[in-house]
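Read the single chain below, which is given as structure tokens and is the form predicted on its own.
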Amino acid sequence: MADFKYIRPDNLPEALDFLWDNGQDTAIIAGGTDVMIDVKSGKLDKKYLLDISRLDELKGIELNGRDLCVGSGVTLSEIYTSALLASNALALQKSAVNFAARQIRNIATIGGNVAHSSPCGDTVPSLLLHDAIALVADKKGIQHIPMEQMATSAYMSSLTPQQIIVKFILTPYQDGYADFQKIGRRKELAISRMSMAAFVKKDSTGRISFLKLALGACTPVPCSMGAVEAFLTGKVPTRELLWEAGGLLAERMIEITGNRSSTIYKKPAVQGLFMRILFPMVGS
């Protein structure tokens, strides 16, 4: 086991003072899903484990006027169970339903899982798809971070070792066709291949007048597609134009993560997933 001192706060000024000068010499934890396997091989470089899992001012989903927040300390259970997300971000809540196991969505947390910054992330592409923006909070105050920015690369964050993220505000989205997919090595207790979020609004005339789309794992880190947005907006999906979106999405990943050995499979898997994801609105 790793040698380290453990630390449980009981407020958040409290754990943010603690950081302010241990932060370099600290591994948060608040789901622990990801800390824990570096505590149980001893590979934890750390003096000390803050616990945030039981600070209150990470918690609870609500509907504040035209923001809709989750603290970063819901759990992904607690996710999966939301009414308000069923409602108001129907993606987020489904990127919840096969994550990891049940006894697993039981502790691990959203911020968790965006702090951690793997491309594998299943909340990341759903926080992209509703432009959330993360509190972060350090001793000296508030910083408004946009999901495009948390992760800078492949398992590093832009958060300092003295900040923690508080909650996401995220822009809530009614009355219109929402999903979460992902493609994994089996059907349950996988990690993601690759994902995809998204949001579809039509008027009156059939055609897409909002749509949000958010890719993950098979990108460095997860992103929005605005090249595919724009192309889809305005027009009446129908399997061969929805087809034809597919494949420039394919050609944008192909130029965010170039031409690898993987391509090959991973340019059908992704067209492939657009058209599950969004051939259902053909003809509704």
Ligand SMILES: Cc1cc2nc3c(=O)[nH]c(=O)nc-3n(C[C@H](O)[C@H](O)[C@H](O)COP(=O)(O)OP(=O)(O)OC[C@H]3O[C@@H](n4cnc5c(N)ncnc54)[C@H](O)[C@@H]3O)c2cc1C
Contents of the next structure:
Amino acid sequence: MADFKYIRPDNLPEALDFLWDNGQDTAIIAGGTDVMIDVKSGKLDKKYLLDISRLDELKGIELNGRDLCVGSGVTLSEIYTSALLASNALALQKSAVNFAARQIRNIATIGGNVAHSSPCGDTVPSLLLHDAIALVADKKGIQHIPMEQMATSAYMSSLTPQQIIVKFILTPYQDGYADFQKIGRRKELAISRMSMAAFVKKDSTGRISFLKLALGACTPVPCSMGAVEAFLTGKVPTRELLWEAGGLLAERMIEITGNRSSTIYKKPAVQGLFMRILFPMVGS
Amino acid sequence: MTFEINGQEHTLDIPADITALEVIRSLLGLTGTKEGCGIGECGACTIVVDGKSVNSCLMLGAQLDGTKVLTVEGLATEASLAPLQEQFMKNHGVQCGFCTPGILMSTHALLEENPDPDTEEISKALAGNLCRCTGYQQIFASVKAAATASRDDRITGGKNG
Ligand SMILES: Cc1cc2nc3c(=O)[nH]c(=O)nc-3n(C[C@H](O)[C@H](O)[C@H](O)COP(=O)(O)OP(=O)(O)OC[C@H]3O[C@@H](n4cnc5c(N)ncnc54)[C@H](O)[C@@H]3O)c2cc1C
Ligand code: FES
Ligand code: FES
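Show the same protein again, this time as the form predicted together with this ligand rather than the form predicted on its own.
The complete assembly is shown below, putting the previous chain first.
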């Protein structure tokens, strides 16, 4: 097994101090459900393991005016049971429902999910959906990083070894339909996994008055779904219309990712996933 | 590192790279907790830390510091909880028994949180505990029987008191 020292700072400034001096030689551990796999296989080649799982500054879910703040240390179980999230970020709450099993959810954190498996992590599409901004700190100050910039494959290098994600600031959405769905197993090739989050509002005549979509996929897809959102807004959703919109979405993705072999699988998959999420909007 | 396990306090000096499961099994000799997959998927290693079920194979030993841990050995010593094990025996929830300690710990955490779970709630709580023998029906029946037994207990307890 690996040879490292375990460090558990008492507060965030202490953690940031430590990282400022030793960041290059340090791995951060929150819930540990990703990091421990490396620890156990001896792949962790760092001198220090910095435990941030007890830092109060990273905890809590709060609504401050128009800012819905979710601490990076909030666990998937806390997301699952949060009434505040159920009424202000339902898609995020739903992303916890089929996330691993309870023993994992009890310790796995949203910060670890974003930092480790972006953009395949289950919480990522919902964070994109809510235009989340990550508040990232190092000893010298705080940076606000929009989720789109985090959810690229380049992200890993954009968070410096001295930085800790403190929290995510989301735009709340109330009183609409929201869902999160995923396809592909976690252990399958990353490329075949895909997930989607949506928020929809209909007016009194049954037309879509507001629609937002976000996709999680392990390709560097800038998640601009504007064309599809514009296509559906103002229309009464029918099965045919949704199928057409799903096709449009798939085409957009092919355009963005380039016509690679992986897209052959992806077109029907995107369309199917899209139908699965939005079908409850038909006629209801 | 100091923590409490099954009501007993322990102070240990441990290497940084060992798991909570290794602390419990190898250093403390509490071998009721099992190791199956070692990667968080089977639930055989489930323990309850500060009231929450977790996979001890994926928890760093050092993270136990300052916590209160319950393992399957602690169920039997807490007299009021023995009925859970009894119901598993009565309802054939145990066959080879490898999954049983983990299932008992997940069930314990569930019943503390929700004393009267329905089948779906039981199934969700036990989704991370694999059993190759029973087909789960007997396990669900055992959990339900345990919930009913403890509810009846509470009611008669109330009448008597
Ligand atoms: C059996 C099993 C099932 C799983 N199922 C799913 C699933 O269904 N969906 C899914 O998305 N994931 C799944 N995962 C992956 C994992 O549980 C998640 O990615 C989890 O959210 C990671 O959080 P953590 O707190 O455990 O991270 P850790 O393992 O503690 O850390 C992960 C990485 O993030 C870094 N990090 C953590 N917190 C911060 C922070 N605040 N600032 C900066 N860097 C940070 C760490 O340095 C590390 O590199 C599963 C894992 C297992 C073992
Ligand atoms: S041994 Fe821990 S989950 Fe399988
Ligand atoms: S009784 Fe054998 S694995 Fe469950």
